[in-house]
Every structure is written in structure tokens, then in C-alpha cells.
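Next up is one chain by itself, shown in C-alpha cells, the form predicted on its own.
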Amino acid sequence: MTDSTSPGSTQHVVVMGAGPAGLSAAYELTRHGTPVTVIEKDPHTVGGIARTLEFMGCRFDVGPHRFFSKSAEIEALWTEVLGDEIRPVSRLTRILYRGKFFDYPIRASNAFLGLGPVETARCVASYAQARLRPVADPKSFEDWVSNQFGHRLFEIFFKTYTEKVWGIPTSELSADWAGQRIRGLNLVEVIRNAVLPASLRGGERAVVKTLVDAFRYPRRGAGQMWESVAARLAKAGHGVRLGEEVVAVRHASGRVLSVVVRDGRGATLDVLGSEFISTMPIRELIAKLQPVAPSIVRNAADALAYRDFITVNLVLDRADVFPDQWIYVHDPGVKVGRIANFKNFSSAMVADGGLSGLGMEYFCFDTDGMWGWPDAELLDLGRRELVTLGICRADEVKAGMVYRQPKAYPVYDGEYLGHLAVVREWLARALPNLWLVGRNGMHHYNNQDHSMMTGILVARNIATGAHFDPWLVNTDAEYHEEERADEAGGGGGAATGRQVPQRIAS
């Protein structure tokens, strides 16, 4: 069977994926009167990694999300869609390390109280030793941070959490990432000012703009934004087709002609279009092309790697657990990396004020044994670790649900830029009506607002004939649409975007 939702139209855009990038693209297309069909394989909801789940009257995001952007256009879009349903939240996030909470970003008085005089003295001594005997030509993240701030501070505030998130020992992570990450967060600099005497520290620096102390948040979770966008699309006659998985992308004579989708009953259908926007992981997109892409392109796409995670969402029979929206767990004695308390984002995230909903994030690869653990085993792990951390009693955990998020983070290894360049060059030349947007669609470590902007710019290119380069989005989290490629590292990604760690080249 074949289908086109706009028979006789000269332009019809097919969007693969109903996450922030795909839905933003579709929404922008409707503003220009361009027919669009959005295909989403999830049978129940939209939002991708920004969806909101519901269980026992509690709502859980897939990891904590905050709505904050340096783009006034993105902020205005959130307001346009949600109005009074998106509300300001005063941010509180802390680090939990060996049973003690540290403010994030670190404040001097809190660091003194948390570390105590003995540990503070050890940190000072460790810093002094690092300055006297630094590692020559540091190549690893561990050596670089230890050189700058002492090994003790490195172990407290960087080692454990970094290894949990990325699954790579800090001794094997490239030092190149350390400079960008620490300069961007400025975390250790503040700790350093807190624990070192004035004669040994530099001047106080302002907390960088990314560490905002407030953000906005939809009343009923991050997914409310995308549920609202989908509802607006449906009202305009462009409903999202849930439960339809793209199984093939057909092309001929230098154009994509259709995508083949399979519904929940196993039936297949050709969806025709003139332009196609993909948010699916590049590795999956290339594998679904018919006819197949050249072997060099398939091999490059297959070499792109991803980091996955599991959320263990628990309902607690307790009104107040901790006051933070989320905490970073640096304690090496537990596997959990971050815990969100969704009630502190919005009281509407729990139907019963006497309950709390906690989302526990476990970072892993889908090849790890943990990925295949039964849900009951993961729920038991979450309960036990909450008790170990002193967050609640075992009997206060009423029930829970598990959600596995594959391909949550694109991995930037030493070869990814070359692989990505091969794919991009071939697609631009061979299939110019196939556009890539979003985090996985571009293998680009975007935040939600960055992903939205890539979709919006591509939609404008299609609808108006503009020539925006979506690959320039996320240059220091700014949106210089008029920026030339030669001003941003040639647009190839090497000088743009939010950096993530790389293994040391062998």
C-alpha cells in the first residue's frame, strides 16, 4: 500500500521521529502552510527522550529536564505552546558524596562544612603536591585535573561521576575534554576558592551562564510540551502517527521517494513525500536505506557509538525526601549516577501530596549485562541503593517501573568525526532531500533547545528556500544562524557543539 496525506500537493514533508527536533520541525512547517506527516514508533506517546511517563499517579521524565535557553526564539516558542502551563522553578541541585551534600555549584561555606578541616587540609596538601610535581605532558583527564587542582579534589568531585556517565576510566579519557568541561562548569575553580588560602588561589570568577539558578518547567512534566505540540499538529490536520516504525527508506535517482512503515499489527505501508527529515540514529537510518548505501558509508555509520541508560522510577510513601530537583551521586559505593525528585519540579507531578516520585539513572551500554537485567532486579537495586545512601527506608518504597533509553548520548570517540564526515558528504551528494536533525539524527551532543533549533532551521530551508546550516547550531550553545561555515570550523563539527569525552588515541 502507499499513502500520501496530501494528494496532488507538490510538497509534502515526512518527519521520522516525534522528539523535540522532529516535532519542532513539523510545527515550523505548519506555520508556513507546508503539509507534513510525523511518524513515531512509540505506540503511546511523543517526546523522545523528553517524554513523561506515568505510574501510580506519579509522573516521571526520562531523566531530569530543564527548560532554559539562550535563544529568545526558543523561549518564546515554549511560552506560545504552553502559556501559563510552563512555570519558573528555583533551581537546587547538589552533589552527594559519602553521605554529605555539596551545593552545586559549590559555595565556600558549604564546602568547608562538608569537607571538614581534616579533608580540607588534605586537599590543600594534594594541590600543593600537584603544583610541585605535576605530571609532565598530561594526556588523560585524570592527569590534567589532578595537575590543576590536586588528586584529592579530582577523586571527590570528578572521577566517580564521570566514569559512571561515560563508562570509561578517567585514566583513559583524553585531557582535551578536561579543559573544556572544567572551564565550562567552573566547578573545581569554585571549590579551589573555597578550600585554599588566598595566597594559593586565583581571583574569584563569576559562575558561568550555563549554571543558571532558575529555569522553567511544564506543570505536568517535560512531555507536556511535546504532547501539546502534537495536539496542535493534529488540530491543524497533521496528526502524529504513533506506533509506526520506519523499516525502510526508499530512494532512486538521487532522491528519497518514500519511507516504509510497519504498524502494530505488522502491516506495512509506503509513505510518500517530497522532503524527508530524520531524527533516528544515523546508524539505523543508513541501515534502512533501499537500495543500500555504499559499503564505505555503511561501515562509517556502523562505527558510530552510543551511550545508553536505564531509569528506575520509584514511588515513595513519603511527602518530603530531599529538596533538590536532582542530585549527582558521586559516591563510588553505588551504581546510580543521578537521582531526580520530580515533585520538586512541579507539585502536579504527583497526584497524592503524601507521595514522592524519584527517578534513578543508571548509565550503561546496551551490551552490558545490566541492560538485560529483569525489571524486578533493577527495582530491587534502586531500593537498596536509596537505603544505602540514607535517602529513605526500604519500607517506604511502594513500587516502581523501569524504562530503558537506548542511544541516549552519542559517543565522541577518536574516529567519530571522520565517520560522520563520510556519511554527511555522501548524503548531501546522493540524497539532498534527506535532512538530519536532533541529537541522534546528527550524532551531535545537543541539549533539547539545540535539537529544537536544528529542526526549525531545516523546516525553514524546506518551506522558504533558506540556506541555514543546522550543523552550526550549538556553537557554545548560541544560535548564530547567519554565521558562515568558515567561522565555525568549517561546519564539520570539530569546533562546534558541547564537547564530550574521548578516549586517548592509542
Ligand SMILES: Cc1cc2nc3c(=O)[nH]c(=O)nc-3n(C[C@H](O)[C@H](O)[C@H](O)COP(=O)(O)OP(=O)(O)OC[C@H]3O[C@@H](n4cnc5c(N)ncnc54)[C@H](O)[C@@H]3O)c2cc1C
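Not measured: the values here are computed from a predicted model. Rigid core here is just the name for the largest C-alpha set that superposes within 1.5 Å across the two forms. Residue numbers count along the first chain shown, from 1. Compared with the form predicted together with the ligand:
With the core held fixed between these two forms, residue 147 has its Cα displaced by at least 2 Å.
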Contents of the next structure:
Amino acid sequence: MTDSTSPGSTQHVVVMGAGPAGLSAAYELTRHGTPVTVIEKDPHTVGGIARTLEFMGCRFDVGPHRFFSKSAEIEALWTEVLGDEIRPVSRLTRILYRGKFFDYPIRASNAFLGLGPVETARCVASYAQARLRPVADPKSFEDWVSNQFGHRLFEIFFKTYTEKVWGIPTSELSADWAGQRIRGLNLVEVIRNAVLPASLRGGERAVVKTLVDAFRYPRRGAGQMWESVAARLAKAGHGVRLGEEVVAVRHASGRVLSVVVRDGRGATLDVLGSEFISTMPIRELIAKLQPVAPSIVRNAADALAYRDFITVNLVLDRADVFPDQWIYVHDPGVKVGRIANFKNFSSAMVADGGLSGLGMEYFCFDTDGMWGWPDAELLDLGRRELVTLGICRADEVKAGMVYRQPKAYPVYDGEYLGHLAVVREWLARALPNLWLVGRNGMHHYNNQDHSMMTGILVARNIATGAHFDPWLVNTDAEYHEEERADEAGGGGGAATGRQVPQRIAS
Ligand SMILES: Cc1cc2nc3c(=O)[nH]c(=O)nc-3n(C[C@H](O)[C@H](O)[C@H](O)COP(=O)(O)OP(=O)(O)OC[C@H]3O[C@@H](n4cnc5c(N)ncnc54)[C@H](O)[C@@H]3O)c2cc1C
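Moving from the form predicted on its own, what structure would you give for the form predicted together with the ligand?
After this comes the whole thing, all chains and molecules, with the earlier chain placed first.
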């Protein structure tokens, strides 16, 4: 069967994926009156990784999602769509380590108070040693952070969490990432931040990235933004087609002509279009091309790697569990990396105020044994770890639900930029009406604002004939025309912004 969706119009855009990138593109296209069809494989909901799940009246993001952007345009779009439904939240997040809570970002006085006099003395001695005899030319994350904070503080506050998230020993992670993530932060800076008012610290500019302490959040979770955009699209006659997976992308004579979608009952349908926007992982997109892409392109796409993610979402029969929006779990004895308490983002995240909804985050690869564990085993692990951490009693956990998010993080290994360049160069030449946007769509470790901006700019290109290059949108969702992609090496490096660690080059 064939579906051309809007016969008679010369332009029809097919968007693959109803996450922030795809929905922002579709929303922008409808503003320009351009017909669009959005295809989403999830049968239930939109929002992609920024969706919100519901279970027993509790709402859970797939890992907590703050709404924070340096782009005024993106902030304005959130306000336009959500109005009063998006609200400011004062951030409270702490580190849990050996039964004690520590402020995050770390404050020296609080850290030393929590660690006690003996451990504090060890930390100070280890810091003094690092200042007197720093590792010359630090190459690893471990050496770089130890130089800034001392080895002891590194072990307590940086090592375990980083290894849980990335699954790589910190001694093997490159120092570059630490330099970018915690640039301008060292023990002296931490003490300054703790004791001086902002005005004496140099105002806005002195606030380093890790210290942002307020953000906005939709009343009913991150997914509310995307449910609202989808509702607006439906009102404009462009409802998202849920439960339809793109299984093939057909092309001929240098143009994509259609995508083949399969619905939940296995029926397939050809959806025709004039322009195609993909937010699906590059590896999958290339594998779906018919006829197949050249082997060099397929190999490059196949070499792109991802890290996966499980959330164990538990409903607790207790009104107050902890006051933070989330806590980082630094204890090496448990697998959980972070625990979000969604009612502290918004009270509307729980229907019954006597309950709490906790999202426990487990970072893994889909090849790890844990990915395949039965849900019951994962729920049991979550409950046991809450008890081990002293967060609640086992009998307070009423029920729970597991959510597996494949390809949650595009991995930046030593070769990814080269592989990406091969794919981009071939697609730009061979299929100019196929546009890549978004997180896995561009293999870019980003926040929603970057995905949104890339979708919006591509929509403008299609609708108005503009010439924005989505690869020049940086991680802060700013568009920098003057940044040439090739300046960063391999194409797109500057725009990609290395925000994830890499192994040290051997
Ligand atoms: C743990 C975690 C925490 C995060 N925290 C924040 C935060 O605090 N703030 C923030 O702004 N961002 C945060 N992010 C990032 C945010 O989730 C992403 O930037 C955003 O969701 C990316 O949007 P996207 O549309 O590019 O991709 P996705 O969200 O991945 O959406 C892609 C969509 O395409 C669909 N799709 C894929 N293949 C097909 C196919 N073959 N056919 C049809 N549909 C398909 C998918 O089902 C999905 O719905 C976080 C991410 C993670 C993992």
C-alpha cells in the first residue's frame, strides 16, 4: 500500500521519530504551512528519551530532565507551548556517600564536615601533595582531577560515579573531558564559591557549568512538553502516527522517495514525501537504506557505539523520602548511579501526595547481563539497594516498573568523528533530501535544546529555502555560522562539543 498523505501539494515532509528533534521540526514546518507526517515507533507516547512514563498514578521521566537553555529562542518555545504549565525549580541535588549526604556542587565546608576530622586530614594532605607534586602533563581523568582536588577527594567524589556512568576505569578516560566538564573548578574555587557571595565572585560569568542552580520543569514531567506539541500538531491536522516503525528508507536517482513503515500488526505501508528528516540512530538509518549504502558507509555507521540505560521506577508508600530532585550515589557497593524523586520536581508528578515516585538509574551496555535480567530481578535489585542506602524500608516499596532505554548515550570513542564524517559526506552528496537532526540522529551527546534547534533549522531550510547547517549548532543550542566544521577535525567536532569522555589514545 502507498500513502502520499497530502496529494496535490508539491512539498511533503516525512519526519522519522517524535522526540524533541522530530517534533520541533514538525512544529516549525506547520508554522510555515508545510505539510508534514511524523512517524513514531513507540505505540503509546511521544517525547523520545524526554518522554514521561506513568505507573500507578506516578509519573517518571527516563532519567530526570531539566529544562535549561542558553538559547532565548528555545526558552521562548517552551513558554509558548506550556505557558503556566512550566515552572521554575530551585535545584537541590546532593551526593550520597557511605550513608551521608554531601552538597552538590561540592562545598568544601560541607564536605569536610561530613567526612569527619580524620578523613578531612587525609584529604587535605592528599591535596597538599597534589599541589606540591602534581602529575606532570596529566593524560587521564584520574590524574587531571587528582591534580585539582587531591587523590583522596577524587576517589570519594569523582571516581565511582564516573565509572558507573561510562563503564570505563577513570585511569583510562582522557583528561580532556574533565577539563571541559569542570573547567575553572578546583578546591580553591570550590571554597570561594562556598564562602563568597555571587557579586564578589564575578557574577554570571563566574558560574561554571556544573553549578547551575535553577531550571524550569513542566508540571507533569518532561514529556508534557512533547505531548503538548503533538496535540498542537494533531489540531493542525498532522497527528503523530504512533506505533509505526520505519523499517526501510527507499531511494533512487539521488533522492529518498519514501519510507516503509510497519505497524503493530505487522502490516507495511509506503509513505511518500519530498523531504525526509531522520532522528533515528545513524547506525539504524544507514542499515535501512534500500538500495544498500556503499560498504564503506555501512561499516562507518556500524562502528558508531552507544551506551544504554535502565530505569527502575519504584512507588513508595511514603510522602517524604528525601528533599532533593535527585541524588548522585557514590557508594561503590551499589550499582545504582542516580536516584530521582519526581515529586520534588513538581507535586503533580504523583496523584496521591502520600506516595513518592523514585526513578533509579542504571547505566549499562545492552550486551551486559543486566540488560537482559527479568524485570522482577531488576525491581528486586532496586528495592534492595534503596534499603542498603538507608533510603527506605523494603516494605515501603509498593510496586515498580522497569524501563529500558537503548542507545541513551551516543559514545564518543577515538574514531567516532571519522566514522561520522564518512556517513555525513556520503549522505550530503548521495541523498540531499535526507536530513539528520537530533541526538542519535547526529550522534551528538546533547540536551533537548540542541535537538530542538537542529530540527527547527532544518525545517526552516525546507520551508523557506534557508541554508542553515545543523552541524553548526553547538551543545548550548547556539548557531555559530563562523565555526567551520572542518576546523575541529573530522567534520562537526566544534559543533559536536566533546562532552563525553574518551579512552586515552594508545
Ligand atoms: C539520563 C538522561 C538524562 C537527560 N537529562 C536531560 C536534561 O536534564 N535536560 C535536557 O534538556 N535533556 C536531557 N537529556 C537529553 C534528552 O533526552 C535528549 O537530548 C533528547 O531526548 C533527544 O531528542 P531527539 O529527538 O534527538 O532523540 P530521541 O529522544 O532519541 O527521539 C528519537 C525518537 O525517534 C523514534 N524512532 C527511532 N527509530 C525509529 C524508527 N525506526 N521508526 C520510527 N520512530 C523511530 C524513537 O522511538 C524516539 O521517540 C537526558 C538524556 C538522558 C539519557
